[in-house]
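The form predicted on its own is given below as one chain in structure tokens.
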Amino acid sequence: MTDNVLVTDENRVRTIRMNRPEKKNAITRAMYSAMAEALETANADVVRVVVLAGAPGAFSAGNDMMDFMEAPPHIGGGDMPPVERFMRALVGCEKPVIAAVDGLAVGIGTTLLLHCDLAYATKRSMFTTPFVNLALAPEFGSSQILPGIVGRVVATELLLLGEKWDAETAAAKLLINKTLPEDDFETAVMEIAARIAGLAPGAVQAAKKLINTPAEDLFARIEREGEIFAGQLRSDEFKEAATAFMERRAPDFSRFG
């Protein structure tokens, strides 16, 4: 473990905070391992939402270059490096993951957003992936995912030219959901997390899984949705939702999951 990653659980929301502000949250192997463990255990723990955060003014400056050069990762080349473990844990997290970006999001600090379910940023945030500038190449599916979101030529601005996007540009190009005021940024993000944590956990996880299932034949997807829908109709979660509707009150899903 490392003191450079802080993990806290409150009201079924797990916050994973990169805590190396003196290095603008440049990520070390130890930090990747700590964040991976926090994500992996979230699947089994009584956690409904995960929030990834950094320090004020610095979400992450990307990989710590000294640490990176000591053990350059080879993805799929043998022993799994900590960065791959982290990204696999992020992709495989069954609970919704929200990124709270305040300040720099460089390299993997931007790449990881493509694997979060929601992402919010302050107006002082900046996004860039300077891989080609460092004689490297895009990473962790960004060359496939980003063009699908913003289009090929726009993705080329970020992934090949290494251009810097401010928060408004990132929101306009759908890299993040929207910008939020700096003064109460984390409070606003936590309010969103609390909204999700208050929903039926089985339904939330089912929706996330469907949203992230690769494209398939439309009728195959309709059948997949129908099977899950039917299962939810038989669930205690739905019984609570239906009862609450009939009783004209807000449903209480606190006893589930």
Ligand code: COA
Second form
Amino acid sequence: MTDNVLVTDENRVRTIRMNRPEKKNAITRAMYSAMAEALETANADVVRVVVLAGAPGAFSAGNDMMDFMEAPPHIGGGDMPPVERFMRALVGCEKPVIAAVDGLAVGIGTTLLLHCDLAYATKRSMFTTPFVNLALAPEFGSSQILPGIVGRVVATELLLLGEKWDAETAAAKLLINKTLPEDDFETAVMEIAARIAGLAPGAVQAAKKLINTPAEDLFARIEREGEIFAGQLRSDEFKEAATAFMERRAPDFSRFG
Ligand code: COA
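Starting from the form predicted on its own above, please write out the structure of the form predicted in complex with the ligand.
Below is the entire complex, every chain and molecule, led by the chain shown above.
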């Protein structure tokens, strides 16, 4: 248990908030464990969307440096360290995860964005992965995912040079979806979360899974999609969507999932 992570559920949206503002939300082992638990249980709960948020001005200053020195995690090295449990839970989360970044996103604070489904940031946000500057190296798939998003040359600026990207740069390079005004930032993110929470949950999870399935032969993908599409066509969710269309009303997916 830690007070440095606050988990709240409202209208099927789970908010996981890093809450250690005095340390700029540097993430401790206890915080990773709490966040992992909240993500793991989201798969079984009625939660439809997860929002990952920080403190005003500090999304996260990255891994706690003291923790790094006291208990250096060895990812994939046997006993699963809390940071690995957290990142596995994030990567494996079946529900869409939205990152709400206001301020610093350093180290894993930026790495984790690569595993969120959507990411929004205020204009004052700053993104950097100073691993090499700290004599460390890229982590959790970032050396593969980031070049895929921004290209190898630009990824090198962030992952090797440790450059700092402001929010506009991060949006232009597609690290995040877009910037949102600081006033009412979280309200705006919650509106997006509410939109997703109002969609058919089976269809949302199917889309997330497909989007995150690695590239394959195109006909294999078409068949994979076709199976899921056919399943959805037979689903009660689709029955509700089609009936609502005929009755000229908005669909109501609240009874599903
Ligand atoms: N681990 C542990 N403590 C951290 C931390 C981290 N990653 N980042 C910040 N803190 C602590 C500071 O030590 C300081 O604690 P103190 O008040 O007890 O001295 C407090 O948070 C505030 O940080 P401070 O440096 O005074 O704030 P700032 O606004 O001037 O700078 C940062 C913020 C994030 C730019 C700066 O703290 C920093 O570079 N931190 C290290 C970030 C990092 O390299 N993370 C990647 C790890 S792989």
